[in-house]
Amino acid sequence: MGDPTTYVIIGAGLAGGRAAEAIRERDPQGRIVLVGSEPYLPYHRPHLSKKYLMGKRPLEKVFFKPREFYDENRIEVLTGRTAVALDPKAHQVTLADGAVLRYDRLLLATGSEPRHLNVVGSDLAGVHYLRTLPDSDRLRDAMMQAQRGVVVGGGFIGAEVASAFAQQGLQTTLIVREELLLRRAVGEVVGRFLTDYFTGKGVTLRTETAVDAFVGGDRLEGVRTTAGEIIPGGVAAVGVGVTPRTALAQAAGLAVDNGVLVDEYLQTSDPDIFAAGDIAAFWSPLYRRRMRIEHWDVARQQGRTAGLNMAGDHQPWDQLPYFYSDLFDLDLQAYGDLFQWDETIQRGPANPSARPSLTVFYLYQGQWRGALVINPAVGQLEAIQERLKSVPTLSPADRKRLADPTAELP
């Protein structure tokens, strides 16, 4: 019988989580390694521009599993550590303190960061970006203490900061450099819909402009925009995009092209690594294609796919996309491909009730490929989820009986 197999994961966030706990089912003898830039064990970021910033959720329920988890498993959880270089030849890892850890098996969890706009006044004290916890915290403070709130960026981070900001009861401005809300991500359609709804909550969007500079003193007083207006504000959130951190891969002379380059078994061109969530560009056997994304409910799937081939299993991650948020009183509900689309569906028409409710499908040269469903009814999205698995073409009746809520789904 050989040595026990060591397993080394290169990043603590969910997928890194994920992964030890799929290792350590598949494997009960081998040796895990949890390595983390951040002085904490995994936790869910998505809490962070949610409920964890407008303290609705408490600390101990953004982690992922309590220490004692990790414990019990002999995972090692090495915080505060940071990779600076990888060695596939050697099969080594070492860290920035000088340490080295050999490996059979590594997996890249790496993640993203936040990209920073590059305009005078960006290092002003009140300019926040979001990514870790401490970033949630000092946001939150800053929130707290705040009567005027600028978010830049229409994308989900600053939608859900917004929401955060408005409830707080901040005046808050949107800026964005769309016309609509999210329209990049989710088309017209949706992008109308919130558009309208946030207007309808008192956050004044500024559209098709951006950040010509922040201004103020010795803090930040106000962002001036590309149009020449400047909106006061004490406190400004950036959600502007993130990129993927796969340099450590790339000088290790691994595939990298808009992310570290996966096959279905999540297996980069070395095969004794692997590489999972934000950073992973996967092969998607769903849609025959490779994708990128940067999702909670990904990186969580990814992970534990990732975990259980690395200890000798071979599960390809052919699971359904799938995102959430949370805006105002909305609940935001998205499954399947909204990556790459061509036409969408609107199903009936919004509802503009107390509870309102809108469904929208996406489609790619006729295929049915995703649906996002606002406030979605009591088994709605099972049906969806069951049928978008099979990647339907449509026929120009089922493209009627999509439009009409009272007809079953093709």
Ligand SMILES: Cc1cc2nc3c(=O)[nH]c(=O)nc-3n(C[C@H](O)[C@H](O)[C@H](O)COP(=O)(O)OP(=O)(O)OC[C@H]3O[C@@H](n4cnc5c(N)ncnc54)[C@H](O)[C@@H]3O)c2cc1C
The other form holds:
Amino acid sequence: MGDPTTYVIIGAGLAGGRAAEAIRERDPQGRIVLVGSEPYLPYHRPHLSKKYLMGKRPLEKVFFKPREFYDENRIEVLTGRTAVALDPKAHQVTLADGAVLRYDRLLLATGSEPRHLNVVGSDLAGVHYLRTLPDSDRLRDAMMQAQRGVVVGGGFIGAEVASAFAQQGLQTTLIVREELLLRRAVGEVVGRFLTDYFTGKGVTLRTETAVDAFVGGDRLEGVRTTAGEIIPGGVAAVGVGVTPRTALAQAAGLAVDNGVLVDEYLQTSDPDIFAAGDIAAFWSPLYRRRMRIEHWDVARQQGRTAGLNMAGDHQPWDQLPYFYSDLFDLDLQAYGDLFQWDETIQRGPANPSARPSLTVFYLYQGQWRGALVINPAVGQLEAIQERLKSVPTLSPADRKRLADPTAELP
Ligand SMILES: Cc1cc2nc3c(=O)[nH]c(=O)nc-3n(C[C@H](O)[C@H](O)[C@H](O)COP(=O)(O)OP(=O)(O)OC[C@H]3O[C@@H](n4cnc5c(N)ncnc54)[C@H](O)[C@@H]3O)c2cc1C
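We have the form predicted alone; now please give the form predicted in complex with the ligand.
Expanding to the full complex; the earlier chain stays at the top.
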């Protein structure tokens, strides 16, 4: 028997944690080293803009696994340590403190970082970004003390934080570049539904505008829009997208193009290096195109596939992409490819009752590729997922059935 394999994982986020778990499942002997810049074990970021932010989820329930899991599975977790250089030829990673780790197989799971606004007043106290646990703690403290809050960005993070502010009783204004909330992510029908819903919940929307400056003396007093309006607020949260952390891969000479390029097995241009999660620009066998998805479930599933493949499996990542969001009392679930579509079909009218609901399907070149459901009915999601796995091409009769809530799905 040869020496045990050494696996090094750079990035102790969800993809990294899941990969470590999968490697140990497949290889009981190997050495597993999980390196993370943050001083924490891997945790679930979605809670940071939802229940954890609102003080309704305890810290211990934010973590992927308890400490004992890593000890029992002999996973060496190096927290608070950052990889600064990667030498694929020598199979070595150098950390910021000078330590050098040798690997047989490496996973890059460095995630992404929030884009920052470069406008006057960006560094005023009271202007927040949200990616890490301490970011969420600081935003919660600020939110608890403020009367008025301003949220910048009409994507999911912005919408979730605005929903948290409003539920906390803050007079909340949401600044959105487009004419509808979340329009870019989910299209016109869902965007209209959510815009109306947020307005009904008391959130003031300022659409088709952007931030010109954060204003205040020692700390934030308001946000000036490009339309010239000053919106008063003691706390502002900015959610204007993220950038994948690809610097390490790029400097090492790996193929990078809006993410680290990987094939369907999540293998990079170097066969001993894999990438997963937010940074992975992967080849999707399902949609026959390259994709990069910044969602929790994709990081979770890809981390597992990458880990198994690093330890000797050869499985494609061909799963149906999935994401979710919680906005006030709306449970939003989405499956499939909502990143490239040219047509939407709404299934029946939106239901504005006490439990509002909406179902929208996404098509691309006549193929049914995605679905978004708000407050799904029991059993509805299972049927949709099953159909979407085959990426069906729709006939005119199929389209009618999609639009008719009393008809079976095609
Ligand atoms: C506030 C918030 C809410 C979200 N809500 C949802 C949601 O409702 N639904 C959904 O589907 N998705 C949501 N997401 C997105 C989801 O959390 C991400 O897609 C997921 O965390 C990506 O996981 P990852 O492991 O690829 O990267 P990350 O979670 O970003 O982890 C990467 C880790 O690598 C570390 N790292 C980076 N560089 C180095 C280095 N050189 N050396 C060592 N360590 C390094 C980072 O510090 C980080 O800890 C949310 C994200 C945020 C921030």
